[in-house]
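A single chain comes next, written as structure tokens; it is the form predicted on its own.
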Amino acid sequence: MTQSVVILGGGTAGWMTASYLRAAFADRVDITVVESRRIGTIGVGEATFSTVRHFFDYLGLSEADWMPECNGTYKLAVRLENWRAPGTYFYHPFERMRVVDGVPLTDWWQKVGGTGSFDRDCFLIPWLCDAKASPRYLDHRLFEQDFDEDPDRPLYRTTLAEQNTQFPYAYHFDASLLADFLCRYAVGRGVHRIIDDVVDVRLDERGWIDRLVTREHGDLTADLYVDCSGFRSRLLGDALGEPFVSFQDSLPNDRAVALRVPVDTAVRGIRPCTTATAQDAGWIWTIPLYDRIGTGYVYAADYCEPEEAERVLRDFVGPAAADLEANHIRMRIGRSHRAWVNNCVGIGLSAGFVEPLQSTGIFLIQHAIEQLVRYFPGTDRDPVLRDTYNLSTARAIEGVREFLILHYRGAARADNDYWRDAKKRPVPEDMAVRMEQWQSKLPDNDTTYPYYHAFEPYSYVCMALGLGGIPLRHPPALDLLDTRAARAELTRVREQARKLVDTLPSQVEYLSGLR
């Protein structure tokens, strides 16, 4: 039986892995994290996906336990600006579609119209985002929507497999502060922390990792090694030589430049969403934390030089960017051919990464950790467990890749070479077929990526309707059906939304109370 694990690298991936494995296996597995003082983490502000609540639940942590320490805020949606055309925006909310007479409300919206804004006509969350509202009342009740929160449910042992309904929000947090918090959590529960440099990785005659050689602590040995060394992929890529599958042909953005911008949230307010604003060679993220804004320009080096990217970002931020230090980041877009090789598992950037357009980095870490627990190796090192893990994690990142490709292929924007070239880049063959089908009917379970990757059909519907570059039409059957119930439901959405905006506190007010 696997009784010891050494994790190379701290940061978000390393400490998420260590804390989760400790919560899962308690003291039955010895866990050690080795991290270097000299090697920093990317550490920019992180946005997450709504499934991240299961991670904190599994650790038995409430929002009051960790959010104040990590400058956490709520995220109810992604707001996409200028993707259809300059001056336009739409929301991709954490909210499933309503159904009227067996037909999704978004299909009815195509038929009967509304105010002209599909997101505000069909969903509640866009209204809350525009109002900078909290998803919870001051007594901590969740706002009225489909998810039924049981206040008596213990915050323990829930996983992605139990995500049978759409939770209405995710989080923003400072990644460095979260790593520090999880480090304290894990070490306080028996995880060993070694601060040292790994100077060599020795393999045995089979090509498996035999030991890590450190500068000051000698040799570290384990039954299983987890590579959380980031883009360096020190174990999986360097030592084991696992090939890397690049996504550059379809997702060319390979650089980022980031700023940490102090703000007075009491004056500015906190919009409960991540904003992705399209630019000439990529897009700019805006992530509101409790004490600052995390912002960065994700761009393609083939279309923009680093100096130009930094200038664009500073101009976007305005006077508040003066004298702030910029963090330039090179990104490796793609995945390792296999994430689990011999006795080494890559988690996080070492295993793969797609640009952070829909905040999937933390999701892919969480998914990988859960799969590792599910397929944790025994004494016999059954290859079926390894191969199943590799298939599951590869399918997840490939699905995310496909969803992100849609943003560029589906965007109506085509005002320069970057955006025109985006329409010509290759897409997976099956995706091309699906996009053809969407011109006859909006995406559904039968016409979206078939394997688990966190995004449901409604997410594809939001992109198809909001981006504006895919010809769409309503189902012909709606021309023969009575529209009264659909019109009444569109009216009901607006009425419910206005009531929520009038009664929910602002996010600043709620989080100030939580702190």
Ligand SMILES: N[C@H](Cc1c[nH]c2cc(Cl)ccc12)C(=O)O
The other form holds:
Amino acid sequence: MTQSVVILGGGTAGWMTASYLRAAFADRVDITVVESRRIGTIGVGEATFSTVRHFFDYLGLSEADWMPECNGTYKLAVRLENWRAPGTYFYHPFERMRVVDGVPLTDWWQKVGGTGSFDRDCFLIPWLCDAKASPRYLDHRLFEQDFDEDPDRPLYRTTLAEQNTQFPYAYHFDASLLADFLCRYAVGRGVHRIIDDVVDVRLDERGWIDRLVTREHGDLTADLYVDCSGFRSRLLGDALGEPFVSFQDSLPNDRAVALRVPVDTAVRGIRPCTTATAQDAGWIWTIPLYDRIGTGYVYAADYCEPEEAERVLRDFVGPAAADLEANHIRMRIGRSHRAWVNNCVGIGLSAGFVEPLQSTGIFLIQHAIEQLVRYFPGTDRDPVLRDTYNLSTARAIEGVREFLILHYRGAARADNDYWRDAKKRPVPEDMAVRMEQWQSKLPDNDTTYPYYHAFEPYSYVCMALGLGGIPLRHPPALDLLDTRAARAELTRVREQARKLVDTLPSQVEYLSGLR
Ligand SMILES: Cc1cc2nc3c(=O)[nH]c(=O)nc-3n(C[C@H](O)[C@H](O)[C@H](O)COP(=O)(O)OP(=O)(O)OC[C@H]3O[C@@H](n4cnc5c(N)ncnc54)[C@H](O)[C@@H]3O)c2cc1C
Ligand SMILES: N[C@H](Cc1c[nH]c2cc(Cl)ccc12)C(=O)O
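If the structure you just shared is the form predicted on its own, then what does the corresponding form predicted in complex with this ligand look like?
The next block holds the full complex; its first chain is the one shown before.
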């Protein structure tokens, strides 16, 4: 059996991998993390999926264990501003679609209309986000949801594949603080930590990694090497030469500039969502942490220079940006042809990355780690385990890629070359077929990317209705069906939402009580 693992990299990917493998295999696998003091981590990556709960539960960590130490806040949705037109916004919530007489409520909404805001008419979470409400009451009860089982039940050692209900929130956290927290968790459970630079990688005659040469700690050998070295891809891409499949043709945003903005939470409040505000050459993220805002402009270098991007971001933030140091980032958009080659598995930025719209980076890390445990190599190095791992992880990022392409192809904005060009970029052949299908009926299980990539049809429906750039018709069947039950459900949503807004505490009030 594989008895030893060396992980190169101490960023989010490295310490998520180390802590999860330790929780999975205990001391039956020896784990070492080697990380450079000289090479920094990417320093961003602060919003997640709701399913990250599976990760924390697997480690036996409750919110109270890690949120206060990582500046954590709740994320109920992504709020997309100015994608349809300046001054407009809509939400992509962690909330499954209600179904009436076998038809999703959003399809009914297309037929019977509503107030004009599909998200507030069909979902509860947009109301909570607008009100900056907490998803929990002060006695810690979760707000009422039509769950088919107790939403707060511990998930124990379940995985993404076992997501039965749609938990209504995810998290925002300080990426550096989380990596530090997980480092303490892992080292405290026997993971070895070496602070040093890997200065060379030696391969054997088969082209497998024989050892990592460090500057001050000699050579490191293991049965399996996990490359968490970030965009450098020091092992998988650099040493093993695995080809990189670029997504640049369909996702042109390849730069970012970020600021960490201190805020007075008591004055500003904490909107429980990530905001993505469309700009002339990309979009700006706003991630509200407990005592600061994480914000950054994700843009395409072909349409905007770094200096202009920084100016736009500073203007967007306002006077609070004065004297703050900007972090300029080059992003490598795409994926390694294979994430697992010989005795090396890439996880995190080293294996692939799509721009951070919809916060998919940490989900892809979590998925990769779960699959690594599922397909962990034995001494016989069965290539089927490796090949199945590679197929699953490639499909996950390809599905995320499609979902992100939809944001640009589907945005009604066409007020400059960047947004007009976005409509002309190539899309995967199967996706073109699906986009045609969506015009006749909103996305459903039969017309969305068919392999696991975390996003469900309701996410695609929110984009199709919210972005405004795809011509949409309701299916003719709805002209023949009785609409009364659907109209009653639309009224019920609004009544429930108003009651929640009136009774839930603010997120600031609830989180302050946890400290
Ligand atoms: C602008 C931007 C915004 C993002 N926003 C989000 C978000 O909101 N949500 C989300 O889920 N994801 C987001 N991501 C992705 C997220 O940041 C990454 O998935 C996550 O931080 C993982 O990074 P990493 O650990 O792979 O790499 P890094 O953080 O870059 O860590 C690399 C590590 O490798 C070490 N290293 C490298 N080379 C060597 C060497 N030779 N010797 C020793 N050590 C070495 C470094 O010291 C470092 O510890 C974002 C990414 C970007 C670029
Ligand atoms: N697996 C889903 C993915 C998902 C569902 N709704 C959203 C909303 C946002 Cl902002 C990101 C991801 C998802 C989950 O995590 O629940």
